[in-house]
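In structure tokens, one chain follows: the form predicted on its own.
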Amino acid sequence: MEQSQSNPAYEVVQVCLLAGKIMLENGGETYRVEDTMTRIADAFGLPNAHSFVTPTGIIFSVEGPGQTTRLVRISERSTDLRKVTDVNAVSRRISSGEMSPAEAYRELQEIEAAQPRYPVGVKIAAAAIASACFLIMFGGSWHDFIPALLTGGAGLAFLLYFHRLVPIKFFAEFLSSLLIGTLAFLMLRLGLGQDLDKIIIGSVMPLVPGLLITNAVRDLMAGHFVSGLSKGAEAFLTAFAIGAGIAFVFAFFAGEGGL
């Protein structure tokens, strides 16, 4: 904020930009991050603001005396919507004139570092509760209700876990959806489950990319086709993964003789 003394405009960019951040990062829509960012600007005198946002990058930039144009990058995407809640709560005390730049940015940043809301512990467990919940949805016994927890919750945990270790995507699905078939398997073996499929399928659920097949979705219908075309393209690289790790899993036991 050091070129705001001298460009009053600067502030209102930095604004802008740290809110659309927030919302990219945390899994908002591309057209609502645009129509924000825009909101944002025009509620403090900036009308003429044009801003071009993909899943890995904003630019925005604003028109007349002060005239800015700024890039930032998003390396780190994951899903808290109640961060972009908070963002768009911002947005509307700006819209409605209750707060000045300083004030905004000051709240923005206190939403962007802070924690999130549930801890490893709880999205594990709610990770192992709706792979069990879907299992019976799917047809499943309740015979297979146990199983199908374990391996949920233990499929996530390995997610987190690999995640951490390796910070590529794709690699961290993989292992834990091989992880989560062997479990499974294993789990038939020793006589914890009845249906290998109704397991697996249960367990893999939390893994599967939801929100962003829907913002995908959203995306092109909005005419965002870059930003669409994107998350439909991460999208089917987390379900490749997935599957490839659970047939990988099918083909090693099947030469095993345990299918």
Contents of the next structure:
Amino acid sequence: MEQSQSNPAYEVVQVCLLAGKIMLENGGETYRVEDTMTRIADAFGLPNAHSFVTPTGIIFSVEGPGQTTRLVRISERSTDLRKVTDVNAVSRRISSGEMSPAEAYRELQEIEAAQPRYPVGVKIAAAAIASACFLIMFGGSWHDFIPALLTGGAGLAFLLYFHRLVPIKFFAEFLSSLLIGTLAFLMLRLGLGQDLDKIIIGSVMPLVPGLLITNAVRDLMAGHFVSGLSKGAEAFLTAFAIGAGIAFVFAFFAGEGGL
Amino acid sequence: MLIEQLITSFIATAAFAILFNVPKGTLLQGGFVGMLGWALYLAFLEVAVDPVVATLLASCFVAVISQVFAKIYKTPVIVFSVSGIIPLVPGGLAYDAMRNAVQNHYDLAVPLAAKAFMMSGAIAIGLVFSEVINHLIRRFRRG
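In place of the form predicted on its own, the structure of the form predicted in complex with its partner chain is requested.
Time for the whole complex; same chain goes first.
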């Protein structure tokens, strides 16, 4: 008897946690994750839900009959905004009362299992084009367009490859910025490019943690100190890895009389 | 020159949106937001506004447009704002700071780093500021 009473709440908590997990793993903002989770709980008739969201884990608790508290650990984070959008759409439909918890759970599982929308080749091409365009935006000349295109694309390709090889994200970032720097130097040596700094800046842009930095400051201002600080630390480490990779190249080539 | 900047910023932001896996239907809008933000930033620099202030105003503008688009297309704001602010991120400055630090020119590196930090702070404040405005408007409408 008691089991059947607590079951509905349990199911709703499952839905909330899965929704929160997908959003957080794919680049959703902390406050939005909290908001979505409490909103879903509210729509399913659990008005006293509390959530504590940090980039590395979610604690969700429900008061009242069948009260529970559960925790989900988040270890992998990337940016897949389509999944965030899809979860958002599901949460909208739940709010308007169109879905049962079981249906919502099934749909969320499908979203979680979905493959990224764009194939790797398209992403590499996008990174290449973005790098070349950033070169122009930062005042580079069209002579350096092709070198930036090549190093930028190669940089992301390396990053994706290394990331699969080495589970430590920062090491993969370090290695790919190392390769970007080396490639840019080689291009210059071969007489393909003119302005080394501009080529490197453009090519590194797809790796730069711009989104993380702004999200970190934003979380801090919203009073989410734990997630603000941890996102800040992640952004700092990423920036440091990129900087160290480039610095390594400079130290090596400058010593060899390359500059 | 201006057209060149507009086209490249549009393409760069749309390409960035692909890296962030945004839904296909919102790629062009994301590029458009980024282009407008970058154009506004350049326009402010042209009339000799401080880069930090220009970043603040441009990112606030990007956030406002993103919110409008988010309403129209019924998607989270982040889909548009994320790629829209990318051109404003001081990647070049941070790079210069780092490069100077590596070459032991700490005297040059520190002010550059401080400026890069100020600019990323300005982006965040711009985003929050537009959210506050949005909140106030909603409050006001509700009475």
